[in-house]
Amino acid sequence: MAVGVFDSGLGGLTVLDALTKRLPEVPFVYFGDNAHAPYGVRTADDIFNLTCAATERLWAEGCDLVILACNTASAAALKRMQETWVPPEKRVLGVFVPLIEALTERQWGDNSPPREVAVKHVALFATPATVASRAFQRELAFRAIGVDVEAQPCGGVVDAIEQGDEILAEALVRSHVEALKRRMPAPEAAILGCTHYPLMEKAFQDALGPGVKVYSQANLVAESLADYLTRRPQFLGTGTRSRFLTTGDPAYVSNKATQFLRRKITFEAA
């Protein structure tokens, strides 16, 4: 009954952290492919290719179900995978769409026409792959009509994160939203677009302002994953025990996951 959670590096993990609290009676398999991150400065072929590759990892491990924790990967692979090579036996989801359903105020499932939503103005920070994809303002386009957006490329973020160098992460996520906020001064609403920036989530908030709601995905895709596996319990995997797999160097990987969620994470190799 296992389900596949997969990044290019340890962001994912802050979703993993979610569901296992949410879902503590389902086993998850982790693959995190360090060896190849960060993916936010890859080719859209180069970024399908990788997540497929890992996808197919994952169903390896009895995992039918993937959650793409990397907003990257469903930006600029998740579409074109759904619609050209998952087998229909087989299910793999993105992070976007429960983030998106939060801010315009829609269930789950609900494919009504676009409509006007309260928050007019909305600050995306993501990786330079996702904000090149427009997959964000693609699918809020299909939910809600006169929402202006604003992304903001945030080179740098993922790797200072990955690297533990806190105080780096902090100034370029300072540096990032004064950047977006010459262009819209008065956002209403900011969405942390990439599964590392919950980790700096006082950071964006404080460099925003407390004006500004804060969208940090975790918890969203937790409870849509709840929802979605209630209504499709036949996509709960065959594997039976919860893993965490690397491409990168098993020990590296393991110490940085420890710091990274503050418990004891072993990685394996992949």
The other form holds:
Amino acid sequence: MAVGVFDSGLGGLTVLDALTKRLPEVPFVYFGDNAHAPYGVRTADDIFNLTCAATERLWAEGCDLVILACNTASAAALKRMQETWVPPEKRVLGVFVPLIEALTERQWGDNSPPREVAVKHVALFATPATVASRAFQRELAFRAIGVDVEAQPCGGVVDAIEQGDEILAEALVRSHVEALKRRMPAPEAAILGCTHYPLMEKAFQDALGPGVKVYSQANLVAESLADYLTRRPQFLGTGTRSRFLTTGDPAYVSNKATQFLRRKITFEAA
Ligand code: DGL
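Please could you give me the other form, the form predicted together with ligand DGL, since above is the form predicted alone?
Let us now look at the entire complex, which starts with that chain.
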């Protein structure tokens, strides 16, 4: 009864952590495509092909349901995968919608017309590919009106995190927040629209100031998956054990993952 969790690298571990806390009885198989990270500077075709290959690997592990714990893949590939590629007996879900439902105070499946919501000025921090896709604005427009979104492509942050360079990552976060504030001086809310960024959440919050509510995805995605599995238990696959798979060097990736999550994590070659 395993579920697959995919990211281009280490970022999806922030989601995996919340999933294992919320659903301790479910085995999760994690796939980090570290050899090809970062995805955020790749073309949509490239992201589609890499994400499909990783998803197939997770299906082979007995995970009929795969969570793309990667905004870049969710934004650039998921719609095309669902429309053209995923067979009816499998499911691939993204991380965007739970976040937008939280921001717009909606329950799951509430498809009523877009309406006014409390927040009016939202800062979005994401990879260049996610920002270019405008997927966040598209999903938001289905649910809310009158929300001004200013998006900041945060070049370099994923790379610095993958390399384990926290000092560089923090410096880049500060400069991206400053760049955004020049265009939107007083955001009410900030979205960390990349699953790597919760690893730098304190740096974002410090640079934004205490008055800005920072939304990150991990807990929202965990709640949403728990709800989904109650409604669709048939998508719990046949896999029985938790594993961590990587296309990168397992020793190196295990080391970085252990450093970031502050608990021992052992990756195997995918
Ligand atoms: N964690 C991925 C995301 O949520 C990072 C993408 C990348 O590899 O650039 O967008």
